[in-house]
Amino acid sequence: MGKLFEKFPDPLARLIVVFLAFLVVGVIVVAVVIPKQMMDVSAQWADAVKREEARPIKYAGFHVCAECHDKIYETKKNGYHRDLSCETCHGPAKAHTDDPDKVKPVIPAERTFCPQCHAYNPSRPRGFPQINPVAHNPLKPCASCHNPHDPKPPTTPKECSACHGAIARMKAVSHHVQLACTTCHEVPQRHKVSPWSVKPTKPQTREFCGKCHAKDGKDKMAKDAPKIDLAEHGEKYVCWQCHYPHSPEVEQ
């Protein structure tokens, strides 16, 4: 290596011939030393296929329960669990197509399976049903009262903390406790039967907590309300981008 080098003097030529010599060997590896299989991209993606198709299907997709149960797939279509697969509750259902008699679904009747999805967690979206198991009708299962497949409320909810128990709790330890939720929202009555379709409105100018906190607020009910000057006071923001107006604390 040192005699070859030394009829290369000029380090940039070294460095070509350097160079060369590691893209020759890469060319033998390449063309040698690597199976053609792992180059060949399409005995690669047959592989998958093969080795895919081997396993056993244990899925049949819910457009086969309709074949069945056509009653239940028509409400459930209709329903608040439409863009739910029958499986996702009842398990995978390819044996019991297969073999209706002998493979039966899974029914989930334990307490513990609604929650999962319907517990409460803040990180859901705003308006899906959620509840606190613990208090919700203790103890019942949840399809003693909900059909699964349509789960409407069994009765209107006749307060907001039945679906939104966080903010209850929130607003039951703060200045606005006395507030019924309409002082602040209109509330269509479809609200409480399909919350998603229709919502309630929320107040969207500053005036309207000035009915109540402005030195000339005209609620006469609200004569104990801190008050502030609405023309200085906050500027150009809205109130509920400094207070939250479930718990309005006021920081000094």
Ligand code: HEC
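If the structure you just shared is the form predicted alone, then what does the corresponding form predicted in complex with heme C look like?
FYI, this one's just the chain on its own, none of its partners or other molecules.
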């Protein structure tokens, strides 16, 4: 120690001593004080793996079902429900695959089941098939009209409301109730089959609403529509920046 103090400048030598002291304490803490189990991750994992392995297996996965229910499997594969696993609807079926005659999986036949995914809910993506379970063909089980393994809307829907329920319901109680959707949107027939790739038009200009609402509106419904001065009213903005077209309201 004496040598150290001669060799280095005094302050450095003292710091080295302090540093070494920290190092020794640190090494002692790490090597002696901390329990080995705490550092050894594999021990913790091993326990976790054992714990998980001990759990009973309840799900079989849907490929197994193909062995015996090949027809249903094939039907479902190409339908709208292709992304759903069989056990999403039939519940865990491992026991059934082991002994099909003794154990039968549940069959979700009641009407409350499908609306878990299909009831109208604003947080679902636009275009996801949604229905109002109270109003949509009540009293009959869903499976009586839709094949759960290959669901289709039995026919191509005629009404826009099948897919745009919220808008249709809103318009139905609004001042624009007499206006058909197609007054304002030109809808190609293909839109109802592949709505994502073929889209209807939307009004673009102020003059469009002016057909009925301008002082000199020419449309055949124009006589019932309240009139505004197209040049002045709302200035340069398009009308739907202030009036929601599907439920036009006027605050007095």
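Bear in mind the structure is a predicted one, so any value in this text is a computation, not a measurement. Numbering follows the first chain given and starts at 1. Rigid core here is just the name for the largest C-alpha set that superposes within 1.5 Å across the two forms.
If you fit the rigid core between these two forms, you'll see the Cα of V134 move by less than 2 angstroms.
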